[in-house]
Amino acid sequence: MEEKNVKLRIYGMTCEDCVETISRSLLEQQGVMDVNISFQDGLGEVEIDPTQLKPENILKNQVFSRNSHYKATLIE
């Protein structure tokens, strides 16, 4: 299995509970292997199976959903 990493800008964190919040989140996506956020820096990598998953639908996660407010970006 080939895993990659996907890079993300999250906004909306205000403390370290967010990063748990998406971080427990995420781990529940089908494909998504491991997840390391930066609540100081307001980032996120998060390592996947390209199989199971492509990195435009890690931003379809419900905790990203319309209406929470956690919003995140890829990174190239």
The other form holds:
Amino acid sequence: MEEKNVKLRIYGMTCEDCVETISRSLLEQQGVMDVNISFQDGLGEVEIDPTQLKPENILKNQVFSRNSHYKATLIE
Amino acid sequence: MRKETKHYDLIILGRGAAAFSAAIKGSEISKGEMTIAMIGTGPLGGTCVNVGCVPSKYLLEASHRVFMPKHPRIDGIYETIVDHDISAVMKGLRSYVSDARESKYAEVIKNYNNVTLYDGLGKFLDRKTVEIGDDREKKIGIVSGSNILIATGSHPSIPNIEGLRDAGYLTSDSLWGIDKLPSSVAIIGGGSIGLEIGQALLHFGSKVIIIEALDSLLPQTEPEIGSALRALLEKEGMQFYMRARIDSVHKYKGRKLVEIITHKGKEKIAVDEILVATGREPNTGSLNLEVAGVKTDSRGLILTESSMRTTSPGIYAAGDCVSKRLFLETLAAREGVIAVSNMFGETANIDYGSSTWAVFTYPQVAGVGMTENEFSKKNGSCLCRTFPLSNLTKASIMGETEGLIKITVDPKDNRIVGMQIMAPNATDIITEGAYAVRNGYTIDDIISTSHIFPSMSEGIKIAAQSFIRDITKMSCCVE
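Can you swap the form predicted alone for the form predicted together with the partner chain?
All chains and molecules follow, beginning with the one already shown.
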């Protein structure tokens, strides 16, 4: 299986605990293989299985839902 | 990435209504963290506030205040001539526009530290990178964006008519600089811009001649409304050349000679000024859209899905540069919001079907949803009723009975699928039609909802009642 690297711009993080919360939620999403988030840069890299998850559906993770404090956009 | 390239989370090409609503929405969702580059030329706020809705409605309102007292409609109220100074009116108009631009755009954007304004024209270098240049194509800088929104708007389209450029003309972009009323104006185009400006100039005292290529005014409206509006404008003194083509324009003894071809043959009219109002074309020609993979239609308007995504991933479009039927400031702002919401993973779509549109003549014309003809073509049959304002108490008290209300319903379930209104305040009362079309209300829903008597909005209720009874045999306030 070929993994795909998806880069995210993540908004709303205020501390390292936010990194933990977002990472945990993303890792629970089907098709997510690995997550690496930088609090300092507000950036995230997500390794996904493209046969199970489309990059844009990462943004539909509940940690980025309408009522959540955290938001994200795709960088590429 | 090039060394000199500055990166932003969002690049917005344009600085009008769509651009501002997108920048504000992006800032709100990200709580001010989204870095945004807003690139454009010309005054902030784009068409609407500077050369569109705002100055044209100001001019119309001012003109009605001169015209109405000269044409009273109530017994015992006598004709009154209103002293006025067109130069002072235009000065007031420009001052109002300037204040509106400052308070609604220039001052507003200062509250968003995450937004950087670039004064220049953007041009794609690739799908993620934009070069900013001045109007002489001198490079100002290069920026890249994770997402890009194209909201570059439009400009008046000028038909290729022999002699027009030499003779000179005004457009809806340049009219606002005049200080003297032209005593006669030929307006090329009988659409909303031509009719609104035409009526404003007519009400101030100009002789106005509309030259229209089609055989009816306002092609998006029900034919009854186009005819009724034309009859009213003719009564006010506006002249029309329908199914007419302009062969050429020449300067002649300080005036402009317009040679028109109609089914009757050639005719020459001499006027002091020409206003070109033949529609608008998108500001997409210099964007280098091909390298970004953004496709346009044959008119250069950008093709989008209802999510405002273009044919290129990560690039969205909103406003008057988008391929669609309705070109409105309110839609542009909505499209900007939808584009940005979708960048954040939401599933938002534009609903053109329940978007209201208007023509701000007096009386006004406003509509929502499908016309009788559109619904019939799509579904085979429809049911519709036209209610003349001559049967409406409020309209007859005001002496303004020229208008009408037309409702189109789906005969299968009586759902309202379209409404058009010609009435003094059509732009206010059409919102009832928008609720009805958007939420699938039936004529029974309208009838069972309380409406004030006597009011113009009551006309919508009576128009709905006309589906179930002969309203000419109905007393006031019958449910």
